[in-house]
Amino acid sequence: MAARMDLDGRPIKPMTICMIGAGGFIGSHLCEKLMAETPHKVLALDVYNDKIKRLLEPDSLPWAGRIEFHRINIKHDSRLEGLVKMADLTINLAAICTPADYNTRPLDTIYSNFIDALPVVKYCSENSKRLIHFSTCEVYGKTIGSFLPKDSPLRKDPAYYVLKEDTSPCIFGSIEKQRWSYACAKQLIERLIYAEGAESGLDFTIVRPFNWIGPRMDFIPGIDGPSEGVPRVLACFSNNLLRREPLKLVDGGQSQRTFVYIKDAIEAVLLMIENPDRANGHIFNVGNPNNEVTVRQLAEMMTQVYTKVSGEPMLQSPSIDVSSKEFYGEGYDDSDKRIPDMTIINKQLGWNPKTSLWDLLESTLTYQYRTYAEAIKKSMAKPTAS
């Protein structure tokens, strides 16, 4: 393997990376490209392996020896401390992140972004370990032009809406909407993370992720996740293309959201990685303003892709409204526009994403397509009279 350099020219030294969270969704493509790509090693610490497996196994792969699964749930386990020193970065991916739980479970919410979070940050500082932690563009909570009566031109003015790091605030709805247990608890880690960095020195740096999309996203309701429970928007909208439903559009599918290929992203994390005197001490947004599209308008795009994709026939209600009482129950509440300023990312690491919306939502419904297809329609077949 060549030897990599950094954005200013520098050798890049392999380095050890404590990965919490790394079964996930993102860990998964995170660890991918770490291990195809750089000599890094990774200490992969997840309750769950599935996503990572075909990494770990056989002892023939190029990358054997320089990826460890650990199966920790950092909730309750003394070896977190002896993992964090191993290591020279930490990476916290670690959340409950599905917006069905803000409000059915706000306290397993608060107390996995919040208080589970604390003992990473406490070693890395106390240790002076690096860490790259993961919170949510959720922090931003509502746009200030959402509070404007509908017809103010100033509705219009980016000043309003578009979310910057450094100048926005982060509004949020009164305590009676649980769905703001999520955001709130994800800005205070970020406000301790940035106090330790402040008052111990800390070297951190802060990911605001926009709709990350892709293959191994979030997971189908009772073929490779739990039979109850609500997936986030994209993973609704594929289960219901998969088994031939309407999708439902909660409140008319009004809000509007922006979405970023998973590829692109995890290209923006590893220059977090491997460029530490541009990305300490910085919070970064890492999404793509230009995919943007109300939730509706996704229902409408993700209908035609999957059929060009299964070449199934388009249903003839493709989708049906809801209330948002209804689909996530009491206690709900949203944001009106999520749309990121990308000023910081781009002069720090000089990144962009590039991939279309269209394009990302192809990639990502073929592989569940493939995936997932067979075993959908087996669940549904209705047995036989012997």
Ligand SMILES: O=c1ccn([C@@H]2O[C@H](COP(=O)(O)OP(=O)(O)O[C@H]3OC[C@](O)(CO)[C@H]3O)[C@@H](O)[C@H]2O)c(=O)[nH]1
Second form
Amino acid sequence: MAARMDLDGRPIKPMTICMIGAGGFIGSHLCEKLMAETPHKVLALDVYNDKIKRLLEPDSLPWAGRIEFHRINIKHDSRLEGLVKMADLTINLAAICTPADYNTRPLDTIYSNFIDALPVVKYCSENSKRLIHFSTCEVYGKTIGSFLPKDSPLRKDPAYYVLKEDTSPCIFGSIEKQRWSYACAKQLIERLIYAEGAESGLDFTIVRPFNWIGPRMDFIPGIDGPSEGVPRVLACFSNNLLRREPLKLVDGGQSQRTFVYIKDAIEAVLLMIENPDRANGHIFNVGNPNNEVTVRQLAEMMTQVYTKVSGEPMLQSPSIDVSSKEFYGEGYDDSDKRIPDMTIINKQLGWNPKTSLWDLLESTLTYQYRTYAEAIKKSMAKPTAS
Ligand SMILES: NC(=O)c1ccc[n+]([C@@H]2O[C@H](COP(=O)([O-])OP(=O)(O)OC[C@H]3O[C@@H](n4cnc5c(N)ncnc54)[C@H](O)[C@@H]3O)[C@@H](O)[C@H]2O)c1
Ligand SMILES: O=c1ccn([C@@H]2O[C@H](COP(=O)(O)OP(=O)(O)O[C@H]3OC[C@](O)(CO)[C@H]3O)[C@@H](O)[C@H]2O)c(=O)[nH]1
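What's the form predicted in complex with the ligand like, now that we've got the form predicted on its own?
Let's see the whole complex now, leading with the same chain.
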């Protein structure tokens, strides 16, 4: 492999990365990229490894010896500190991060996103190790614009809705809206990491992903996850399409999101890993401001793309409206609009997303169809116990 150069033309030394949550959606793509394109070694920590199994066996793979899986629950495992010490860089992805859990399992959500991350920050700080911590775009909460009267012309002014790392406020709902337990825990761990940087000299980078989507995201209920489980919207809508059910639009599907292709976003993370002088001390939005849709528009686009990739006809009524109380239960609330400002990541790392929403949905739904269509047909053909 030819020597890799950083953005300032210096050769990049191979490093050891302790990746916590490596078995999840983002972790699996990051491991894949690091194995295929870099000489770095990965200590992959997670409680599951199904999504990275392909990278771990057999021993004949070109990257054998550069990735090691450690089945560890960071809540209670004394091996964690040793693994952080062995690495040059720790990346923490571990979290409960599906909205259906925020209002129904708020304690687990807060422990996972704040308490369980504390030792990771402490070990990095005490051992002078660099940390890349995964936060979320949800720390912005609701936009300022959402509090303006519906007909206010200011709602159209980007100053009232574009989310900037260094100036936008974090606006959450009341405490009984337990949806915000996740965002609030993520905000507090960001503040703690920032304070460790300021007071103890911790070298950190904080990543705020804006709806990264692609293959291997979450699970399909009843196939590779619990039948009653509620994953994030990409997997919910994929599941509905695969089962030929109408897509459920929560509260009319009026919320807006910007979606970025996982493979574009992983490029940004690799730039952070390999350019510490440009990434340390920064908080980065990572998203695609050009891919904004309402959830209703997302449902329509996914339906069209799925019809194309599966060859199956569209349903007569492709979507139905459901209330958030019915779908998520008590205490749900929502972010109205999420457009990332890209100034900081552009200036520091020269990164820009490339893939349009249509193209990323086409490759993702092709994957979903190839991976799940047969299994779903079989499971639906099974007689149910009466
Ligand atoms: N995917 C996105 O668009 C997105 C958006 C915003 C924020 N994030 C953040 O990025 C990170 C990764 O997200 P993802 O989409 O890959 O989620 P994911 O659920 O697929 O991955 C998280 C992984 O962490 C592991 N994990 C959780 N608790 C653990 C523990 N105690 N010990 C060991 N492993 C544990 C899980 O088993 C899982 O494999 C999270 O911190 C999430 O909050 C992701
Ligand atoms: O069947 C469904 C499922 C969801 N919705 C609505 O879609 C919007 C997006 O939902 P989702 O992708 O599940 O989650 P969020 O974008 O709200 O939150 C995530 O953002 C980043 C992250 O931090 C980690 O991934 C997470 O918190 C939303 O409006 C749902 O109500 C639907 O209509 N139908």
